[in-house]
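Single chain ahead, by itself, as structure tokens, in the form predicted alone.
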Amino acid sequence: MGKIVSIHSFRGGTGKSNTTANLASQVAMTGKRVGVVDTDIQSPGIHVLFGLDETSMGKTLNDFLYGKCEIAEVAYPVGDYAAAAKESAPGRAQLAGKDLFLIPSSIRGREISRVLREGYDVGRLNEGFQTLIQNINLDYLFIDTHPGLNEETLLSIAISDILLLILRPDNQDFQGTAVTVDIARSLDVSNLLLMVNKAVPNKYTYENLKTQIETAYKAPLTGILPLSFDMADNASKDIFSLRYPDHDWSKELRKVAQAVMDTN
């Protein structure tokens, strides 16, 4: 049965879209087969690293749960189109053949503001993973949250195999991500991971702020991402740590893949 990681962080610009869809890339490069779920409907963006837009998406998680199609009608295989990406976004391109599958929300500004208003079913978005996991018969479904705390996060959270919380080094951070762990832990998550993202290089040494994080939070922490013009500069064009793989952002990102695939 595959498992479901929820990447998740209390406040916004932690870079977590980012930090998904590099993930996923990471764990689908090994040979897995791999569903990335976009359930940040109110603001989706992951699509965009994986080269759609409007035009090329299609059906959306939208539609699905409004009912209007299946969730496997959603799917959009990566691995399929990669390779037409060679020129515009070598790293995405080396995703050509794998068994990638991203479900986008919408970005249709009528459909956003429906969700606005309306709200969802989010049985209907809970059975839609268990059935994605099992029709595309995924080892791993990544979910790319809305950041805080409602009540589409506390399902993604109450129903992860794998929760990896990101957060920045920073006070506001610190304590909202208290209160995250707090909540996970009260609806019995079974595997609690942490990763920094952001950090300011030589402002501090990786083993101070490992152990400053663990102790507080009483979780591993599976990286320590820095703050990289690099990155800002690839502007969300392609899937970073694919494209430059020996960069030290890229080289903390895949400590994070591993620790993701070694959690029972």
Given for the second form:
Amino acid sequence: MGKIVSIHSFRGGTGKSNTTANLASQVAMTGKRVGVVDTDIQSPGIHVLFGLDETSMGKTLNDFLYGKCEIAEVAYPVGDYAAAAKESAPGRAQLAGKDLFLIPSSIRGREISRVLREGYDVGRLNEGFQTLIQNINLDYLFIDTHPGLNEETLLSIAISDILLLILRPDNQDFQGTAVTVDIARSLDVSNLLLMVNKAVPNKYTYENLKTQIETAYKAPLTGILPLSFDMADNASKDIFSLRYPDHDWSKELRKVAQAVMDTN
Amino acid sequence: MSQEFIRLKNSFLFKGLPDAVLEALVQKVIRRTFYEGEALMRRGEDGDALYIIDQGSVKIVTVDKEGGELVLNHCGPGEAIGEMSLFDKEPRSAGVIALEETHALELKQDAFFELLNQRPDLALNFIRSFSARLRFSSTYIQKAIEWSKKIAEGDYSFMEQFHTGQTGQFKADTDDDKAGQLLSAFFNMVKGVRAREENLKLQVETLTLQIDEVRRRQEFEELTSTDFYAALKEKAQAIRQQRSDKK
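Now show me the form predicted in complex with its partner chain; what you just gave was the form predicted alone.
Time for the whole complex; same chain goes first.
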């Protein structure tokens, strides 16, 4: 049975979608069958990293949620078309032939506003996850969540086998992450992992930060990823850790990916 | 030997002169007394004499941008003031004011030139003295440039060398040369910069996780007290059970 890995952060801007795309890619590179669901329906974004735009995007998660299609119909095989982008996205091109499937969220304004207005059946979302894992025979299903703790996000947290919380080294994130950790424990999430992103290089003592975070949340800190101009320059166009494998950000990200795969 | 003779012999400017020349010099100097707050020279005045302080102390002052007094230096016994004016007649670049009752030996330019005509060896001695000071200053400037570059790179290792005396002739604790004082000020500046930097480093390194536990509990209770949450928790348990049955 495949594992559900939810990637979450209490506040926006932590680099959650980018991290999710990179983690899923790294795991897929090891030969695992991986799915990525963009449940950040209010502000979707991960599709860009996998080379999808409005014209190439057909049916989406929104169609499934409103009963217009089956979930398997909206799973895009990233590995089938990754090679085409060899020049514009050499990182992503390495995913050619890999078993990586993206379930995007609609970027059409009308469909986003419907979700905001009417909400959706979280039960159906869960059914979709389970069906995906079975039908595509996934080893891992990564869920890119919406920041904060709304009902949809709580559902994703509740059904995860692994919950990865991303925080930046500032007190607002520390506080919000504390509440999220408490909720995850209350919902019996068995594996809680932490990751720091956007850490200003040389500003913190690695060990000090690790000790403080692990003591406060009683969960392992799997990586401290640096704030990087190179990353900003990538402008969400490519899978950074595949394109620049020797970059410090990529090295730390691989540690997080390894921690996810090491979790039983 | 007169008191004036001893003072001149021990002064930086005239040391090393043959006794006969010093004797001739003593004849040309005038002993003068200045009271506390009295000016030995004023900024902008034509300079036509040098002073060698015998007893007491003076401050060398100029004016800052706001017109206030800016003290450049303090001088005491044995030190010469206004020696450049023996050779040129430029206006004084700074004022000199007695800090207490001060006795100084005044040597007028005319008297000095008269003596130079009689004793060419005095001129040679002066040239040697000025040349040595120039060389000394140049070395300091060169070192200061070198050190400034290191400071810019955050390398303070030369400070340790300095304290253990490995920089040889550079001793900042000698009050009697101006280059030494400059060096001393330079090193104090570096110490200040370094201390500030260390302090800043300490501040960022000890970034502490601050969690408001009361707020944390409140927010948790708000989120978990809803019917939705209770239903979700139940549902999650059922899903988990279902999934583990399938394994």
